[in-house]
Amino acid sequence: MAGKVIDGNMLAEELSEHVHEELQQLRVSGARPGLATILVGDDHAAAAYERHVRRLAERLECEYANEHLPDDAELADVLAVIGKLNADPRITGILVLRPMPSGISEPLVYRALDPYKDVEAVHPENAGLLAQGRPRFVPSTPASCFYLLDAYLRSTDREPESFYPGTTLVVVGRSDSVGKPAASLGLQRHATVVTCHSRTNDLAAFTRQADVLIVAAGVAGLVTGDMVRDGVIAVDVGIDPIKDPETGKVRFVGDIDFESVAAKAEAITPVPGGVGPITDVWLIGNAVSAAAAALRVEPRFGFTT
């Protein structure tokens, strides 16, 4: 079996276009979206992310901005930094670049940002919401896998609503920007879901449970072929840096083997061009939606999943 590989480019310029159009009706009815990010030090994937997202904000005719503080910031000057943006009109969205400084406590960050910005879910109040099964925006992340998944599903005459259920989701990764939304997210679809992480004894007997996969642990080729069953539906969102040792160049790969699964998988996700292209869209989408809610308009298309 040679698994399908689901481009996620191509749904990711699909999705743009519904971004696209959703921020344009808004403005007819006043609203003004505006990203902000927050970038806390120098670190390199953080800042090309950042880089990335401004590129795809302008293109969405999005307004964007960026507060950059510099490595030795305290706790103090990122709060700071949040209360303005949270008091700011112009901005309807704020994400906080990871990984901020180990000095830095996370959670307090997290706790100072307005929730009705919070794109992202980390606030406790939208974290509570997601695990409800009532979300006020759903992470980008998990969301694009899902969103990926359901379409690859429509294109083999498979509704999602009828899939899910009886189906088992095996989750791999426990973070709580992708692994514990997305186990919320399978148990909103009616699936089985098993949650386990790279610690987890004997990992392989788990994996091979899942009808779909999706792993998030941050581990370079974590899972392989040999730990899937046959027809496995494969989603992949590791990023991992390797270098090679020869050259220096530096490229990226998945927490999944990809060669050896694929020869199994039913489909699965690329490394890079999978979720990450979705991901990135997503989350101008809840800016937009949040744009929406604070004006009580009804978005045209809703980014929730």
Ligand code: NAP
Contents of the next structure:
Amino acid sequence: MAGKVIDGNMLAEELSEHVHEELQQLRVSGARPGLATILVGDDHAAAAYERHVRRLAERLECEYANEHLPDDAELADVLAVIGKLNADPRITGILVLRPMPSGISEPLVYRALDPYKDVEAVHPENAGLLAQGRPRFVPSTPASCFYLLDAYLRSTDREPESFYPGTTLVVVGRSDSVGKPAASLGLQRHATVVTCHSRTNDLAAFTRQADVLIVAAGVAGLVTGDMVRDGVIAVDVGIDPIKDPETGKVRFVGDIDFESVAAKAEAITPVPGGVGPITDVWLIGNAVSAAAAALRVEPRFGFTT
Ligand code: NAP
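Having seen the form predicted on its own, could you now give me the structure of the form predicted in complex with the named molecule?
Zooming out: every chain and molecule, the one shown earlier first.
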């Protein structure tokens, strides 16, 4: 295998030390950052993610609350919970976990969030600011993609500022929470950005152009070695459940076929242990940033940029 495997666990550990330190500093100024998650229904992956975020918040000593609504909750119930959290001074960041039951309109839910607590930048105001290149919050998953890319570039003596101009970044996926913001962040760095999605004809013709490839499609093994060029830097966002036909056990794989792409890549992120661990820490970092902003204290580690 040729490609260097980027260790997301190690980078997440480093980042969590920064977040913890910033949190302690804020306490001195009287601020108490607090993150709230809203889980509607019993989606297995969303519930598992909620437990994971809770454990991390406890480890980092960040206040944490979860609001769990039943599967048959209606839009009004979700909006009532959001109204309560918006008004709660102990909560500085709110994350609405996806997927929500199909009857609940995500855009209406997002619009109800206090934009100053919307740490995943899904409120139209925050999504707009991000698209214009002056984000209030950078959503945790795309932020993590660039955090690990930047760290990898620096580890190979390349400055991100001079690396991205002139490179072709291909993003597979255009969700509001991952694909679109990842494309925006690439544009901010002056990469030439191509965004692909399920209606793209001949996906491989685009992925083969990528110097940097970010795949966030939710399709296990979608991108294979024959679809990338030699020397690509490949970032796999996917967390796709696969059931072992013999044992029936579920394990998680990425959207990139790891073995065949790693054989051609300069560097690649694994699943698990790539983007995921950094995402979780970034989310808490954004709640800390929101608390700092409320106090008019400049965040020292720049989770908002
Ligand atoms: P999503 O909302 O379902 O969006 C998936 C996107 O991929 C859509 O834009 C879709 O296109 C596109 N797509 C689907 N099939 C495709 C195909 N065959 N070819 C090209 N594009 C295709 O998913 P998401 O929330 O962005 O998440 C994507 C993946 O990342 C999932 O596996 C999710 O579990 C994972 N995830 C990981 C993290 C992390 O921290 N690592 C965080 C969030 C999500 P259309 O727009 O045309 O439908």
